[in-house]
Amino acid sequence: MLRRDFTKLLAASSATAALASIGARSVSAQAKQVWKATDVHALGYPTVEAVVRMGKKMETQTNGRYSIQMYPAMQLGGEKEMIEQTQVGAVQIARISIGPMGGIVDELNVFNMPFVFRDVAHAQKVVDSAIGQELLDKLSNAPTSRLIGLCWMDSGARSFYNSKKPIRTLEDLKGLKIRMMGNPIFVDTANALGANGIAMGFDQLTAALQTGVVDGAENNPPSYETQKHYQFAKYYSISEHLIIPEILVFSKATWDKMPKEDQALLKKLAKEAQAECRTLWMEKEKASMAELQKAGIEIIKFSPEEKKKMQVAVKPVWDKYGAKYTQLVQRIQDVK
């Protein structure tokens, strides 16, 4: 072989090896993506556990190309910060209360209206219906949202708790400083019921209860129990004035870089997570109520007559916010 031919062959071999090395690095980079997921609740909470399980399935079914690292218990901030980080792609997955999402896609606020659902079972049927998918799609397709709506997650019904006195009637709410999520609908709902609604992040609530900045708040039994709010507010009144589904969102910045088949797989596994969360939720709610009873918390159940009074009292909220949702509300009520 002539020297120049040998040199050419050697150069070609080196180039091939270099390309192979670059390709291997590219495949390796593509092969392992660790998504950050976040939630305000701790490990073991139904929404957190459902996402952890979803991550394990995603890792198994993609041969390790994707995995999920969960950051629970407000490690990455409250829900406002979680939304912002997911929008820019610093976080891939966040479980968000529908309350703050109403400011991103207005139609989502229909789920934030007081007494829009007859009960939790009705809410579940609605999010499982075409209505639920339509609202997820509205979020995904909204030009400014920068989020993909993956699925709905259960969060039960919300009830009032406080440190001052048992709330047995609508009149008992009068003047109490009650923390509400940062959405005008919720603050106006508390005010319509006679309380003094105070918008506040969930991450600030424990300190506010300890220091008396608020007299109480409203939430589902698992949140009340797992956050230990009962240590500062020992009266829990089952009013179920709000039934707010929660939403699992994904960063559009990451989504747009994924192959179509991986997007489809993630959506499929998210729907499975929605169903799993529901089972986990029912179990956790029973366990939380048992813990509250063990802790000596006074649990009061509103009578049907008092609940009707509450429904009448929130009419100004419906007058102010509900008119534009009339057709959608009718569709919700028609779900049997």
Second form
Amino acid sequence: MLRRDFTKLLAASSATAALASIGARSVSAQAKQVWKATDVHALGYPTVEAVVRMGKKMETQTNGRYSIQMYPAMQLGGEKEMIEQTQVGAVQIARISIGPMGGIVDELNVFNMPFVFRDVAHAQKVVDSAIGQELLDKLSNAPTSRLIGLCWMDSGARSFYNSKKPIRTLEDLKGLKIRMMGNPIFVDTANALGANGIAMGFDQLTAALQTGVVDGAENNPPSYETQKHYQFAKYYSISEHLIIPEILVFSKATWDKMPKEDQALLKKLAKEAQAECRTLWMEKEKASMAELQKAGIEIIKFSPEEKKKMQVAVKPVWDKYGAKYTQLVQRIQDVK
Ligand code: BDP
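Switching conditions: you have the form predicted alone, so give me the form predicted in complex with beta-D-glucopyranuronic acid (BDP).
Let us now look at the entire complex, which starts with that chain.
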């Protein structure tokens, strides 16, 4: 064989090998999908752990065709960015507070109204009821949402914390600069309670507390504890003015390419994650309270009378936003 021919042959065979390997790679890329999942909280936080466990089940039950890579702790940005990335399909799964979801589907804002639930147990019953499923479906079917609502997750109740003084009464909130999530309902709620509500991303809050840009914020005990906000704001007042469920959303761009059976399996596992998250949540909440006590945080319980005063004070928020949710609110209240 001429040397020239041999070189040609070699080139041809290595090209074939290269093509074969590209082919093999694309087959395996189709067969195995690694979904990106994200959450503002760190590994071990109840919502993160529930999604990690859901991913493991999905992997086992599809013989590895799907798995989840978790990007926790705001690695992919705040919740606004997380929503956008999921809508375009750069991320498949995001766990989001309903706080910023009202801008996507307005009905979801009903859960953002102050004191809409009697207590956490009531909120849990509502998300587990037909109302919960209807709202998930509303999100999935909204033509512009580009998201599938998979399930609900727990987040307890939100209470005020600050660096200045113990807040025992509604009057004590007066004039305090309090960070709220970016939704006008929350800023108006803080203002109706006499504080000075400041909308800000969760990712900016630690620095804002540290430098005194805000005097305080409001959140559930696990967020207050795990974000270490208590190191800068050591008065925690159990006001429970907002009980905001959280939602697990999936990218519609990815969903639409999945076989029906895989979609059904994911929905089933998401329902299991909802139940699992609840157990993890209850445990974590107790552990966080113990941690806060150990750290010497002053924990103040609002009296029923003060709570009643707060409920009356937020009436302007209900007057401004509540009318369009009247029927839904009635159904929520009917859940016993
Ligand atoms: C936490 C929620 C998280 C929100 C955060 C906030 O779990 O989704 O981003 O509050 O206040 O309780 O922004």
